[in-house]
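What follows is a single chain, given as C-alpha cells, in the form predicted on its own.
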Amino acid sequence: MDILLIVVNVVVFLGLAPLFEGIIRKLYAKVQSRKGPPIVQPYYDLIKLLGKERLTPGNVAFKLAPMMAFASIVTVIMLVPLGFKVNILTQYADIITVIYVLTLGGVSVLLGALSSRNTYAMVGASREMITMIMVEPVLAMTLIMGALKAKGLAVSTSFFSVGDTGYGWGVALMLVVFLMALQAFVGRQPFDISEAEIEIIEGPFIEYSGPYLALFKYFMMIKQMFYAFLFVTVFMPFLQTGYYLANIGTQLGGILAVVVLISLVGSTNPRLRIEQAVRYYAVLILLSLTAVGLTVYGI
C-alpha cells in the first residue's frame, strides 16, 4: 500500500504539471488578448525536445545538471503527503531533507550553466544565484514555523501544522510572505530574471537542447506545481475531506486556484531588474523571520 502511495504521488505530478503549465499559458495569452497555444502544447514540447539531437558543448557536468535536476523534484514529490496521507517515505522525511533537495535542483540549474561556459549562460547563473539566497530563506521559514507549531521536523507533522494547531498572526503573515515569494519560486514573471528571454535569451538554458532541455523544462514544471501543492498543503488545511481520493481532488482544485493566481500576476506585471527584485527579496525575508518569531511566542 505504501509503495502504491509513492507511485501516485510521481504519476498526478508528472502527469498534470504540464497540464497546469499549459493552462498558465493559456491565461497569460487571454489577459493579453492573444489566442495563445492550446491547453496540452507543453506535452507535445516535452515529446518533440525528447525526440531531437542531443548537442552537449559542456563537459560531464552539463550532462549531468538535467538529469540531477530532475531527478531532485521527483525525490520532493515521492516524499511530500499527496491527499493529505502519509507514506512510507513521508514517515521517514523531515523538512531539512526536503529543503536540501530542492536547493539541490536551483544548484543543478547553476552547475549546467556555469560548465556551459557562455556568457549569457553565466548571467543567468549569477542572477539565479542571487534569487536562491535570497529567496530560498522564506521556503525555509514557512516549514520551520510548520516544525515549531508541530514541535518535531518530520514532514508528516509539520505540513499539518496548521490543521492541528490553528492559525495565527504568524501564519497569517507566513502566508502573505509565501504568495509574495510564489513568483520567485516558480520564475514567472517579475521574477523571471535568470532565463528573461529578450535580455539574455534563456539564460541558464541557452546551450541546451533535446531531451537535456526537456528535462530541465520538466523540472521547472514540477517545481512550479510542488509549491503550489505546498501552499494548498500548508495553509488550507480546510480542503480536507477525510477521504483519500477526495482530498486529492481538492488539493488538485486548490493547486489549480494558485495556478490562476501565477498567471494573472505574471502577465500584467512587467519583469524587475536584478537590484529591485533583491530589494524586495529583503523585505520577504525579514517578514518571513517575523512570522518565525510570532510563531515562537504562540502569536
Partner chain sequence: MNSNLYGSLLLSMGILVLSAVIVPFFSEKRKLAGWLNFAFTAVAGFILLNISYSVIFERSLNTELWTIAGFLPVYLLLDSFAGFFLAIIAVMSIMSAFYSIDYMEHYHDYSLKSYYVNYPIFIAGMVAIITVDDLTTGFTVAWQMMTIASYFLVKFEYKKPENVKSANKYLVLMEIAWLLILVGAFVAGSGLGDSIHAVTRSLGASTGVIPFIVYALIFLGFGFKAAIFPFGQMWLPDAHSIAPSPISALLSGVMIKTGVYGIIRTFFWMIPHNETFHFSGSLWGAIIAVFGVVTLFIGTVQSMKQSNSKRLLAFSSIGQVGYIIFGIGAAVFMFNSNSHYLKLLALIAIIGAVYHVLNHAVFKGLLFLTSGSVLFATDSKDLNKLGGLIKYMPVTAIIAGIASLSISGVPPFSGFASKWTLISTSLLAGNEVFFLVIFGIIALFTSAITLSCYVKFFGMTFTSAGTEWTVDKQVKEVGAGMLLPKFILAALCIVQGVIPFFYFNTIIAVFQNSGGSMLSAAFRNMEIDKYVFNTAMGVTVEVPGLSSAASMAVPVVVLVIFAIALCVALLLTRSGGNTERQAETWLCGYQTLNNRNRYMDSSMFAALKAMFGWTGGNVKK
Second form
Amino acid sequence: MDILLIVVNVVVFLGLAPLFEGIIRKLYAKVQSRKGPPIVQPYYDLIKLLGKERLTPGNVAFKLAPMMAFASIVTVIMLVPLGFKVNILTQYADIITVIYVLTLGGVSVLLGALSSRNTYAMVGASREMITMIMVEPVLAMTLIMGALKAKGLAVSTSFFSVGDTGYGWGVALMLVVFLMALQAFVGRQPFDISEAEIEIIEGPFIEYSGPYLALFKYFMMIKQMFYAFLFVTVFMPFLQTGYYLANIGTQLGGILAVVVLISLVGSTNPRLRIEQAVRYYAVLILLSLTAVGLTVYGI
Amino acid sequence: MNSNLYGSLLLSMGILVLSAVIVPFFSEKRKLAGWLNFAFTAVAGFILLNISYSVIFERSLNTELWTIAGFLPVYLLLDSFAGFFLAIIAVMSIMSAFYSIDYMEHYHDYSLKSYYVNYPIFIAGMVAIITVDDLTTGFTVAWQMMTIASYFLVKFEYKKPENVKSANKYLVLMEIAWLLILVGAFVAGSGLGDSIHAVTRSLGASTGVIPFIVYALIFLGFGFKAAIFPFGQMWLPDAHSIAPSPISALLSGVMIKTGVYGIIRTFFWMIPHNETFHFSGSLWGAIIAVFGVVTLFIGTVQSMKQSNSKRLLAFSSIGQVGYIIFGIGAAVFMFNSNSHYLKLLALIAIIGAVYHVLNHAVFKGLLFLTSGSVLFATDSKDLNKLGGLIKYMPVTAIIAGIASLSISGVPPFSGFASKWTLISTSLLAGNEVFFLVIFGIIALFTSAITLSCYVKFFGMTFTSAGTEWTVDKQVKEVGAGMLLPKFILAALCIVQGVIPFFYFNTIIAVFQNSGGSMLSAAFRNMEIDKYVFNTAMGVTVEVPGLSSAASMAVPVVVLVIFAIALCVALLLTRSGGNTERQAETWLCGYQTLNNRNRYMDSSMFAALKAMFGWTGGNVKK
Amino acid sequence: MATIQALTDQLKKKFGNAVTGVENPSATQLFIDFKKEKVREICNEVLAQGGRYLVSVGTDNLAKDGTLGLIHTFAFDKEHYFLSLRTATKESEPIESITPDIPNAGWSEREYMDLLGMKFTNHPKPKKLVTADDWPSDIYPLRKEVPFNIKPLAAENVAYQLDECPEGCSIVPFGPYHPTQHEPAHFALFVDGETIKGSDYRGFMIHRGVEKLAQTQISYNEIPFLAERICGICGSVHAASYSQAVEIAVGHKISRRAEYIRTIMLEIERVHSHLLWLGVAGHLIGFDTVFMQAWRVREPIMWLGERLTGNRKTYGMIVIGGVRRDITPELKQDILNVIGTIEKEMITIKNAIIGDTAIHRRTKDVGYVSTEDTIKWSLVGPVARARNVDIDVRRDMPYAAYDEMKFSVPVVDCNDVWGTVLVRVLETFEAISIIRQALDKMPNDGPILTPFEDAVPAGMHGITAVEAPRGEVTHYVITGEENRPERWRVRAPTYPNLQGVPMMLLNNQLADVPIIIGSIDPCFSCTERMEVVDLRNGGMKVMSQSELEALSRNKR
Amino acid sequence: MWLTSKIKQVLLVIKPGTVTLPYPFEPHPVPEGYRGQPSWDHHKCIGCGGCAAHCPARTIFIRDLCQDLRVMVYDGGRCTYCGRCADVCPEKAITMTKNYELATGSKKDLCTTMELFMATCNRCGRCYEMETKNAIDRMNLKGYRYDNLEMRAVLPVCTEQFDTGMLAKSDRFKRPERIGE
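Mind giving me the form predicted together with the partner chain, seeing as the form predicted on its own was just shown?
Now the full complex is given, and it begins with the chain already shown.
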C-alpha cells in the first residue's frame, strides 16, 4: 500500500507534466491569436527526442547532467504528499533536504551547461545560477513559514501547516510573493532569462540534443508541475476533501488553475534583463522575509 | 594511564621536533626527504589518533602540570574535546605530508630545507595549542611555534616579493592576536602559567566591565585566528593562497580551527559559575552569532568574486568558519536562556558547529589538495585560464566534484549534514527567537552562494572550455602519490555525509566525556539521546514543544531514491536505441571555439557580483 | 544658406584650380569635379557648409582613361539638392581617406579597396569588408574585366583578424546563424560579464552581386525587378529609387498619376514595414505576443498587396517610366477599408504599448547615442529621428507626389530604442494619412507607364533618395552602353546605420544586443548587394532533394 | 499600472480570436490578378523569344536546334514570378496562374519545355527590315539579349584557374569597347 502511494506520485507527475506543458503552449497560442499545437504535442516531442542520435562534446559530466537533473526532480516528487496524503518516504526528509535536492536539479543544469563548452551555455549558466540563488530563498521561506507555523521542519507538517493552523497576513503575503516568483521558478517570461532564445539560444541547453535534451525538457516540465503543486498544497488546503482520489483530482484542478496563470503572465510580458530581474528578486526576498516575520509573531 | 597518554602526547611532539632536525639534512634528495617527513608525521599522527581515541571513547583526563624540556612548567589538558581536534590535526597532517612527497617537486627551483624544518614544527605547534591549558606561557610557546613555522611555510616562495609581503602581514596580525589574548588573560587575573581553571576562578571574582573586556579581547584574539569578519579578510586570503597547497590545506583545514577551538573553550569552559558573577550569555551569544552570520555571508560572497582558485578557496574558508561561529553563537545564546527547549537546541547547534569543523577540515583540505594538483599539472591557478581538465585529469575532477558538492551542502555529502544541523536548529529556535530565523535564512541563502562559488570553481577548472592544453604542453593526471590522500579524504566526505548519526553520537560522546564545563554537564544531564534518534543512520530530532519528528536528515534514503531515479533516467536515454557521436562546439557558424571566445571566469555571475559590490573582496589575479 | 550657387562659388573661391568642373543639370543635382589631392579639405568644407554625407561611389574607368573614379555624395536637406563630388585616381596611386572626418565613409572606402583595388591613406581600419575571407587579394570583382560569375581558387591563410578584445573581456560571437539575426552577419561582442565593451563586425556574407549583375548582364527595364529583390521589406523603395535615378539621369518625365500610385505603394509598404518591425522588436525582447499580434494586424496589408499587384510583398509594381498596374475605383475603396481597420487596430496597439511599463524597462535608455554623434555618424531614418535629428527626404527632397502631401515628420529626443519605437508608431499614422490624401488627390486620367522612346545616352549621372521605412535609400546611376547602366550604386539605410551599431552597443547589456541591432531594423541583404556569387548557371548540376539532404546532413 | 496594462492586453487579444489558417489542409484562395506559376499556351506562342529576352531572372532559354525547331525551356527553380514575360508577350500566350503551391522534391517538376515549329521564309529567312522601334525586333538588339549562353557553360570551369594575368592574355575576355572605337 505504501509503495502504491509512491507509484501514484510518480505516475501522476511523470504522466501529466507534459500535458500541462501542452496546455500552456495552447494558451500561449490563444493569446497570440494562433491555433497552436495539439495539447499532446509535448509527448510527441519527448518520444521523438528519445529516438534521436546522442551528440556529445565528449565528456562524462555532459552526459551525467541531464540524468542527475531528472533524478533529482523524481526524488522530490516521490517524497511529496500528493493528494494530501503522506507516503512512506515523506517521513525521511525534511524541508531542508527538499530544498537542497531541488537545488541539485538546478546544479545539474549548470553542470551540463558548463561541460558543453559553449560560450552561450556559460552565459546561460551564469544567469541560471543567479536566478537560482535569488529565487530559491523564496521557496525556502515558503516552506520555512510552514515549518514555523507547524513548529517542525518535517515535509508533512510544513506542507500542511496552512491547513492545520489557518491563514494569516503572513501567509497571505507569502502567497502573493510565491505567485510573483512563480514565473522565475518555472523559467517563463519575464524570467526565462537563462534560456533567452533570442539572445543566447536556449543558453544551458544549446549543445543538448536527442535523449539528453528530452530528459532536460522532461525535468523542466515536471519542475513546472511541481511548483504548481507546491502552491496548491501549501496555499490551497481547502481543496482537501477527505478522500484520497478526490484530493488528487482537486489538486490537479488547482494545478491547472496555476498553469493558466503561468501562461497568461508569461504571454503578456517581455523578458527582463538579468540585472533588472535580480533587483526584482531582491524585493521578493525582502517581502518573503517580512512574511516569515509576520508568521513568527502570529500575524 | 594518565601519564601514559600525556607521555605519548609529548612523545609525538618530540617525534615531530626530531623530524624537523633530521629531515632537512636530506633536503637535497627531495623524494627521500618527503618520505622521511611523511614517516615521522605518520608515526606522530598515529600516536595522536590513538590518544584521541582513548580520550573520546574511553576516558578524558584532567589538567596536569608537566614540565617540558626540563625547564618549562606547562599545564596540559587532554580531554575528549581536545582529542577530537587532535584527531583532525593528525588525519589532515598525515594526508598533507603524504601529498607533499610528490607535490613539492613542483617547486624545483626552491630548496626544501625550510619546508621540512617548519612543517613538523607547525604541526607540533597546532597540537600544542590544542593541549596547553593556560593562556600565558604554554600558550605563548605553542602559538609562536605554530605562527612562526607557518609564517616560513607561507613565505615558502620567497622569490616573489608579493608573497613575502603577504606573509609578513600574516605574521604581524597573528602577533597582534597573540597580544590580545595575552592581555585578555592578564586582565582576567592570570599569572604566568596559570591554568585555565585558575584563570576562570579569578575571573569569577572580578566585577564591572572586566569580564566584558576579557571576553572581548580573547574573542578578538581567537577571532583573528579563526578569520572572522573583518579580521579574516586582512590576512587569510593572502596567506592561504600563496602557501604551497599542502600547507594551504592545513592552514584552512586545521589551523584556523584552533581559533574556533579557543572560542568554544572560552565561552563554554571559561565561564565562572558562582553567585556573584553573572555571565551575560544571550548578549555574547548574539554578538558571536552576528559575527558568524556576517562572516559567513561576506566571506562567501567575496569568495564568489575570486578568479584565482586558491583565493576562492581561502575566502570560502572564511565563509565556512562563519557557519561554525554562527553555530557557536547560536549555541551560546540558546544555552544561556531559561527555556529547556532552547537549551536542547543549543546542544544540537554546538554538535552542528563541531561537526562542521570536522567536515570543513576534510573537504577544504581536499579542495586545496585538488587545486594543488591542478596547479601542479597546469602551472595555473587562474580560473580565467583553466578549463576542460576533466578530459585530462578525470580522477582529480571527480574528487573535486565530490568535494564541491560536499562544501555546497548537497545531500548526501558531508556538508549537508552539518549545515542541516546548524540551519535546522536556528529555524526551529525561530518560534522563540526571531533573529535566529533570519540568521538561518541568511545561512541557507549563503549556502546557495557557496554552491555558486563551487559550481564556478569546478566548472571553470574541469569542465568549460579551457586553453587548449594539448597545444602547449601535455597535461596529465597527477600521480598516485597525490591521488591517494585525495581518495581517502573524498571517501571521508561521503562517509561523513551518508552516516551522520555515527558522527552525532561521537560528538555527543565528546561533549559528555569532556568535563569541567556547563556544556558537558548539560550533555550528561539533559539526556540528549532521548531527543536525537537514529533513522537509517540519519538523524531525527524530536524536541518537546515541537511537532513530532521536528526535523530529520536521512541521506541514505535520499541516496537510494536518487540512485533508482538515476537508473530510470539512464534507461530512458537508451530507450530510443540510438547511437552516440562526438560533435564540435557550435558558436553560430563563423567562429570556432578558441581561447578568446571562451567565457571567462571573471564574467560569471556579473549581475550578482554587481549587486553585492558593496561587500568588497580584494579580487586578484 | 548654401544654395547651389553659393556653394559653387565658395568651393571655387577656396580651392581655385583644384575644382575642375561644375555641372548643374537640374534643380536637385549638382556635380563638382576636382583634383584628388584636395579630397579631404573639400569634403570638410562641404560638411561645414551643412552637407550631410550619403555615400561614396567607386567606378572603374580603366578602359576609358586608366583611372578609378570616386564620387562622394552629400545631401543639402534644407536647400533641397544633392551634391556629388567627383574625382579620379590612377590605379596605382592612393587617395586620401575621408573616414577620419566622416566616419560613415569608412565602409564605402573599404568596399572599394576590396572591389576595385583602390588605395586609401590614413584609413583608420583598412580591413577587408566585402569579399570573403578566402577571396584572393589581387582579384577585384567590380572591375570591368572580371567576369560576373568568377569563382577563383580560395586563398590560403587569410582568416579575418578580429579586433583586439579589451583586457578582461571575452568574445561572444553573434551570428551568422543566430536567432537575433534573421539574416547572416557576424558580430564579435567583447563582453565583460554581461556588459559590452566593444564589438567588431564581419558582415557581407550574403553578397549577391546585384550591382555587378545589373552592370553586366541585364538591361535597364529588368533592373527594377532585380532592385526590388535587394530587400524583402522595402522592395518598392529600391525599385522606385532606381527608376527615379534613371529618369533623373536622362531627364525622362512620367505621368502624375503614376507618381501618385508610386506614392501610395511606398506608403503601404511603410505601414507594413513598421508593423513588421514592431512585431520583430517584440520578439527580440522576448515578448512574442506583441510579435504575433503586430503581424496579425499586418496581414490584411499583405492581402491588399496581393489584390493590388498580384503578390503579397514583391509587388513588381514600379518600373522605369511609371507603374505596371492601375488602381481602379474598386481597389481604391478596398485600400480605404483596409487602412481604416489598420488605423483602428494601431490605436489600440499604441495604447497598449505606451502604457506597458514592462516594455519601457526593456527599451528606455538602451542603445543611447547623443544627437551630435548621430549627426557625426550620418545615421538616417527613424534611428536618427529618434535622436532628435530632423531629416526626411520625403519632405526635404520631394519625389513622386510628396510635394502635394501634407504630413508631419515625427522627431523625438529620447536618443534610445524607445524613441525608435515611438517614431515608427507615429509614422504609421502619418503614412495612413498620406495614403488617404493620395487616393483623394490622385488625377483620374493619364497613362500609368511612359516607356523610353529612344535608346538611353551613355555617361549621364543621376542621384536620388527615397525615404524607406527604415531610413533613406540612395541610388546613384551612371548610364552606360548596351542598354544597361555603367555603374549603379545602391546605398540602403542599413549601410550607415549598421556602422553606428557598435556605438549603440557600447556599455549596454548582452541582453540588449538583439533589440539594439533590431532597432535599426537591419537589412543585411540591402547592405550587401555587391560581390560576385555563384548564380547556379551553365554546367551546374541539378541536385535532387535526397542528394541535397544527404549533403546537408553529411556536412560537418 | 502594470497590472491594468496586462489585463488590457489580455482583453485586447481575445477580440480577434484565432486568426491563423488551417493551411495546408485548406489552401487560402488568391485574388484576381495573382502572379503565380506562369503557364505557356503553345497554340498561341509564335516563338518570338521576348519572354526569354525580358526575363530578369534569366529563367527562360531559347535555343534553335535547327532552322525549323526552336526549343523554349522555362526553369522554374529561379523564377521570381514577376510576370514580366506575361507582360511582354505579344500574343498573350503566357498567363500567370493562381498556382502557388510549388514546393517539390525535384526541380524538374517546375520546368516547362516547348518545342516550337518555326516556319521560315524559304527565300532569305528574313522578310522584313529590321526595325528598332518594333517591340519584337528591339529584343534582338545587343544588350537586350542574354547572349553569353555559351559562356555560361565555360566560365565556371575556367574560373577555377582564373588569374588576372591570364585574363589580360586571353582573347575570350575583351574589355568592353567604347562605341565609336
